[in-house]
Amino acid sequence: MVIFKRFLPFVRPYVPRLLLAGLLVTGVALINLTLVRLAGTLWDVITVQHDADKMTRSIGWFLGLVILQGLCSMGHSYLTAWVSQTVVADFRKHLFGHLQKLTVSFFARRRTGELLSRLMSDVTVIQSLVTEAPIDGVKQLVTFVGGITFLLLMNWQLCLLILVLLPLLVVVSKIFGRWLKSLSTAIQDHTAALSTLTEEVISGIRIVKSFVQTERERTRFSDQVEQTLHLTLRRAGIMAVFIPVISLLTFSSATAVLWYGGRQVIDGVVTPGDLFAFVLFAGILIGPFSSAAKIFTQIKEAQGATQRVFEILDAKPDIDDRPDAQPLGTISGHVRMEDVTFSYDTRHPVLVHLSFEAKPGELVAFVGPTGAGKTTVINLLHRFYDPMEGRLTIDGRDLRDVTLDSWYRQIALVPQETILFGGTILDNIRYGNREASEATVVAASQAAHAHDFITGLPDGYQTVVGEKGVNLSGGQRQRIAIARAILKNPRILLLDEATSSLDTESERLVQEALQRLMENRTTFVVAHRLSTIQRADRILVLDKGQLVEEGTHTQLMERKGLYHYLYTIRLNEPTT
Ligand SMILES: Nc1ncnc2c1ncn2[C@@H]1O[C@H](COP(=O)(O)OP(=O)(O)OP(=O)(O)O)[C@@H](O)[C@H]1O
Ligand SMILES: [Mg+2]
């Protein structure tokens, strides 16, 4: 019931069509009942009345009804499929839209493969229960009620006999259902784990190979597959027993009817045609019974799926616009962080009473040992997270008082690892500004030192890059990312310098490109390169989430503190 209630808003626009499908399926079931009844009559016409004309007429009726039933069936099949596929498409769009609204913290806690399986397979499981099952349910209900009514009218003792077997069927179904539920949940968990594992290995294939772990990954995969197989086979075993047991119970009643009814025909109490119809009716009651069992397992499966899917839909973005948030107009780029304390899990503080400011156009560099909180500061500046205490301001306005989108439009983030989307290089550079003309794209690429290598590629700007741009070098990808940022023309630039060392030529090109990108913008950079650090107007040295030193390169070197120490060991490192 909860499943249906939660899904109702998605089905509601299509209720009229579903009702029509229900009507058509009712027609199919009623015609089915009539055909069975007619078969009995026909039997009597042939065996008892020997009336050729009546037989021809009956067969004519038969044919007409079968054609009508076929038409109804066509209509309801297509309508049901149409509604259920449309609902699933709508729902996926909604889910994906919601997923994108969620904040970075949500994704930090979850694995991609797991979210993928919720969006794909879980949605399908729920969809078939919510749209197809009710239509099938209507059909079975009509068959059941019609069949029972007919049986009662013909011979209530016989009918009662059949009905005695019903509670038995329900109990048996329940017992099997409980088994199947726990198995199905375990199978789904294992299947999800399997796709997560596959996804991890495929996207990390170079690491797997490089660390010579293909064997280990194969074993991990095989173990997982074996476990899933074991569970699936157990479920198949239970299902294999389940269906014959139900059929046996159902057929026993038919046999009982035949035995009891046969004696009545012999005694001349009922006609052979009536008995024939009676047995057929008892037979078609198998449909509703096995269908009920099927819906039962479907519900069990859908319960787990619903929980997983609606967990996403119920998740609220941690960061959202305040009701009175105003869009940010043109800004000069004066950023202040005032006494900010922050923690990812509200227990272990990552930033403690941190304050600093950057005047428009300044370059502020963050330096510090690993885990000091440098990336966290960038996350807060971007407003991927909000501070627990203190505040951030832009030109004197609290960041929380302006709309997220208008703030994001003023920033460009060049992360440590370059993300390129599947598509052409042109599309990737235009990512933040779809309408940009080709001339502007070329200008941006030239500024980013990317134009020359792009035009050197066989397809130039139309070259398609893979999921992670595997066919481009690290330095080339970084320069595409820089061109993308230049095209966005932001007031604020957030830069997490890549620690991976490039060859000297690439390094120089990237460095020059970055320098152009930083011109006339307020720039925050997690700095690893000496050239960046030396140019910074201010260097903030972080340690364990606290600001321990602040100043220019020369000032900090004179202090002989943490900065001096970090700087000296870095100089002595063989690389970087
Ligand atoms: N999503 C997260 N959830 C919980 N804790 C996190 C999360 N991201 C980072 N942390 C923790 O916050 C602290 C600061 O991490 P941060 O990534 O800001 O360090 P960093 O200075 O950028 O380090 P590095 O130089 O290695 O990149 C670390 O102790 C880290 O374990
Ligand atoms: Mg970092």
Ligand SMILES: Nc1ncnc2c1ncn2[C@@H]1O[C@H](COP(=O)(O)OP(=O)(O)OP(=O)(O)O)[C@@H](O)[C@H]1O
Contents of the next structure:
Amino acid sequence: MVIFKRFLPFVRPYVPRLLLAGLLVTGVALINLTLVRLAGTLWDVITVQHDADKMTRSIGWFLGLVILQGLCSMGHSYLTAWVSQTVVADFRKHLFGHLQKLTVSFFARRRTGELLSRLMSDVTVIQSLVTEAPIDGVKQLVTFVGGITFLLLMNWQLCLLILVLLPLLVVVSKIFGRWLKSLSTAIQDHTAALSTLTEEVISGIRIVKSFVQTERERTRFSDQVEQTLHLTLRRAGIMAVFIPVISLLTFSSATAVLWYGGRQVIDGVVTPGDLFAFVLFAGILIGPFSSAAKIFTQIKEAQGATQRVFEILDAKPDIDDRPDAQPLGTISGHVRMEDVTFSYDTRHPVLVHLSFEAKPGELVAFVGPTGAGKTTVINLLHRFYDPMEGRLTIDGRDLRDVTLDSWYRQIALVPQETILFGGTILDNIRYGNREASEATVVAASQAAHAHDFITGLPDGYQTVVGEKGVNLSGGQRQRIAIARAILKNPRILLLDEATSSLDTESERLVQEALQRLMENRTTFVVAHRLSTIQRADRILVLDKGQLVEEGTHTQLMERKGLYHYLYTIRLNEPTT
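Given the form predicted in complex with the ligand, corresponding form predicted on its own:
Shown below: the chain alone.
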């Protein structure tokens, strides 16, 4: 019931179609019962009454009912499939949309393969239970109630022989159900782990090959497959015993009916046709019991899938708009970080009481050893995370008082790891502005010094970049990312090692483009290369999450502190 309750909002728009499917499947069940009863009558007409005219009329009715049953069956099958696939499509879109709302911290704690498994496999498991099982349940319920009714009216003593084993069937189903639930949950968990492993190895195939780890990854994959196979075979073994046991118990009842009913036919109490119909009814009742066992198994499988899927839907974004948050209008770009403390976990603070200011149009660079907190500052500025203490302001307004979308529209991020999406170069640059004309895209590419190499490709701007831009070099990917940022025309620029993948010549060209782009915009830069930060209006030197030095390049070099050390030891690049 919990599963149905959670899924009800997605099923509700299609309830009329489900009701129609239920009505049609009810018709199928009733016609099947009528056909069985008619078969018994026909048997008596042929073997006892020897009435040819009555036989012809009965066969005519039989054929008409078969045709009607086929039409009803086609109708309910199509409606059920239509609703089932539509509901799962709606739910997947809702789940994917919810994933988009969750913050960066959520994805930092999850593996991609696991999320893919929940979005695809687990949703399919739930969908079959929520949409298909109820329709099948209606059919089997009508079959069971109608069959029992016919049996009671025909011979209540024989009917009792069938019903006597019902409690035993329930007990057997409950025992097997516990095993099936445990195994199904474990199988789904292992399947998710297998998806994660596959995604990691494929995305990192260059590293795998470079470090000669193909055999190790093959072994890991094989081990994971074997574990999943072992659990799947155990479940198959239980199912192989479960269904036959249910059928055996049901057939045992039917055998007892045949023996007892046969005695009554010999004694003249019932006709051969009645016994024939009674045995057919007993056989039909196997369907509801077998179907109940199948649905019971689906419920146990869906319980684990539901828990995993709704765990995602129940997740709340760590960063969200306050009820009174207001859209951010045109800004000048005055940014302040005031006494900010932040950590990804409570044990290891990353930033400690950090404060700084960036005036409109300034270029502020962050420098420091690895782990100093530079990228974390960029994450906070973008508001991927919120400070645990202190606050960030834009033009004097706390960022938590403005809507996220309005703030994100003011920012362009060029990260260290360039992210390109499957599609063409044109599509990727337009990601910064979906309505941009092709001429505007070309202008942005020229500003990022990407136009020449793009037009040199066989398909130009229509060149497909491949998964994550695999068909392009690192420098080419980075320049496309910069063109994408230029096209967005932001007020705030965040450059996190934005030129790290460029050679010296490409970097010079991009620096010129960025220099023009940064005019009248507030820019924050994280970089190791000295050429990127020498022209900064202010350099902030971080160490262990604290601001230890601040000034221009010349001022900091004169102080001979940490910046001087980093420059002379680590940042002094050889010229080529």
